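Quick heads-up: it's one chain on its own, the form predicted on its own, in structure tokens.
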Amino acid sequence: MMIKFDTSNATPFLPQDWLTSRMDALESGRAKLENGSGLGGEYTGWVHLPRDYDKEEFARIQAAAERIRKDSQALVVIGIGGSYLGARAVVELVNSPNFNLTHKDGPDIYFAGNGLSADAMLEVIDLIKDKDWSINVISKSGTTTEPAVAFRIFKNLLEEKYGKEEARKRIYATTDAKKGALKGLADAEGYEEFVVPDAVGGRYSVLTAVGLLPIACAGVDIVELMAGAREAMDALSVPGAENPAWQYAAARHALYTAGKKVEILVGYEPSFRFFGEWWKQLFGETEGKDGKALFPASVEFTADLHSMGQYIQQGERLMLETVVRFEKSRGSIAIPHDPDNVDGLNFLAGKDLSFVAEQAMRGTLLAHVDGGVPNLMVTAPGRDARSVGALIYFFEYACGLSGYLLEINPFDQPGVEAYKNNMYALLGKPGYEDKKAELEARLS
């Protein structure tokens, strides 16, 4: 298992029994997702997916991202939550935040459809204005607002830029492979269609074509993608008291049992910060119901320690930390000697940037420690696909686990649609006109 896991700066904080005695309840999690047997069973299609998923699509999926890196400089993914999140953490993660300004072939990377902002949409629109470009829109239903507003605007916009016939060669949707408004939509117009999976939630997404088609688009092996989460499948199906997704839901469990309620990733790479996005929904949507669940938050050190550090070293000690670290940097930086020695560090000199960083990890781990905090880690080998891959898996499966272990249904999501409904009534739809009366009478 090319994931490793280690809870020994957690171990003044955690009672003895914090594994053992969860063994049973870890064993009826992973009963329950690895048959589908549980609450919400019906949405584990996720925990098979590295071994079963659809090879036939798999190939459609890399052609038209071959397509697209041939006759688009610009493609722009339009979605939102898991229909989004997946796929720019692995795209900023294993290639770079910066992604569009250091690639050298194939399209930029433009994502819509996650907020309502009119600015940020006009901003995407005028980068790319004078590029050749496509569109892959992204959801089950085709009528959630957010993107199904940003998809009316981009598919005119494509349509008066290229023609109706044109731009349906340039439309590539991923949505229910039987029902649905963008189904229907895409099924009329003839536009290329991959599936999102009626048995894997949006938060469990990310190596389904919802995610997969533009991280190939940008230039991510998705090869290499599937087979680290594969490695990491057949690793975790394994029981036991060795299994790292065992002991990171029995630790993050007996943490929260013993008062702790937030929880923060933590990550060293300014390209880990969507990855944290990502982590977010996926635990925060898994497991924050029935009043229950540790809150999820994220960091990126050392930067944030500028800012946070204050508090996660001195404030309310209510939280605990997991730390994601990869072992290997992708090259050196040796720091230079200055003969003036102004900033007083000319005893790094010579010294590998890397190493500083590490040394900088470590010591803020046991700052952290002794201040109250307890530290999980998480260690990957390295950004590039393999381990993102195993990595993307090992937090799926552990919150499988942590779902049952807090004997809640892990895969549905019934709170978010409190604020559609209230955004649907206050925008006018039909058949919400006495909601509307209401909460109009309430903002008065």
Contents of the next structure:
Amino acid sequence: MMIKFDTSNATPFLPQDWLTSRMDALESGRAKLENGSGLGGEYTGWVHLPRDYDKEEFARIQAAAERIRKDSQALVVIGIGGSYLGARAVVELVNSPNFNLTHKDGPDIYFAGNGLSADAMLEVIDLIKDKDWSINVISKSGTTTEPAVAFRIFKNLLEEKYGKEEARKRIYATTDAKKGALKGLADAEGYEEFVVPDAVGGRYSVLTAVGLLPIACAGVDIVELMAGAREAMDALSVPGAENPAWQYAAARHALYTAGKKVEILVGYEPSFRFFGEWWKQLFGETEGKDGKALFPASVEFTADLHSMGQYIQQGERLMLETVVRFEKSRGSIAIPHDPDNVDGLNFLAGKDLSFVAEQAMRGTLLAHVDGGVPNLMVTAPGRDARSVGALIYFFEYACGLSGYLLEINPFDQPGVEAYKNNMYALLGKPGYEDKKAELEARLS
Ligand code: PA5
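After the form predicted on its own, can we look at the form predicted in complex with 5-phosphoarabinonic acid?
The complete assembly is shown below, putting the previous chain first.
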């Protein structure tokens, strides 16, 4: 298994039986995931996806990405939550957070419809207006307000630029196979369609067309991405104490049981930031219900050591850290010698920056452990597509197991509806009249 997991820096905080006492529950969780027999089992289609994905659709995704890479200088990817974060996480982690400034070929990728900021949308419009561009609209339900509003706006702009007929050929819709507003529109307009499988919820959908089309448009090798996920799937389906997903699920559950309330995902690469956002949705929506679960947070070190580092070292002792480390940097950069040595750094002259980063990580880890913060460590070989595919699957599988250890339904998200209903009412959506009156009275 290319993903490694290490609990040695959490040992002082873990009871001796942290794993052995959970083996039965883990085996039960494994069976529920593998057979779809637990709570929410109808949404476990992601478990065997790296093996059972739709090969015909996969080829269409590759062909559509090739077309977009040839005929578009920009791609506007419209979606929110599970229909957004995975694609952005992979595009940035495998490439760079500065993807649009650094890619050599293919389109710039702009993410839209993931909020309601007029200023953010105007900026994207300004950036694409003189380019050839296409849209990938992604919404399982087709009714989510943010992407639906953005799609209206960008579709109008595309039709103004190219005319209705040509615009249709530049819109790619990823949505439900059978139902929903976007499905109806895509059928009527003849957009090329891709499917969000019924059995895969938004936060587990990055390895479906939801993530794969934008990821492929960014030039990431999606065959490698799926191969990495497949390798992880095969390895993690094997039961036992050696299984790193079992260990991770058990360790974080044991620390939660021992009183920890927050899990901070730590990355040392700026390109990892959106992977952290994806991870927060994965664990937050999977586990955060029935008044339970670790609150998932994320930081980027060493930058955040100069801000959040203070709290982590000495604030309320409520957190654990899960550090994600990549074995290989892509390049090297040596620290130069300075004859004046004004900054006193000549002891580092000739050393590679990655060596300095590694020592910063090791030192931080020990300092935080000394400060009462258990550290779990996940190691991936690199930021290549194969490693990232494996990392995605590792966290998905561990998350599903974690949900069953907590005895909740890992695959629903009833809490997300509360804000939506209030927003619909305040916006005057038909059918919400009573609720609108009640909310307006409370707000006045
Ligand atoms: O995980 C989820 O279910 C959510 O984050 C959804 O993905 C998000 O609300 C977008 O939904 P939809 O794809 O239906 O527009």
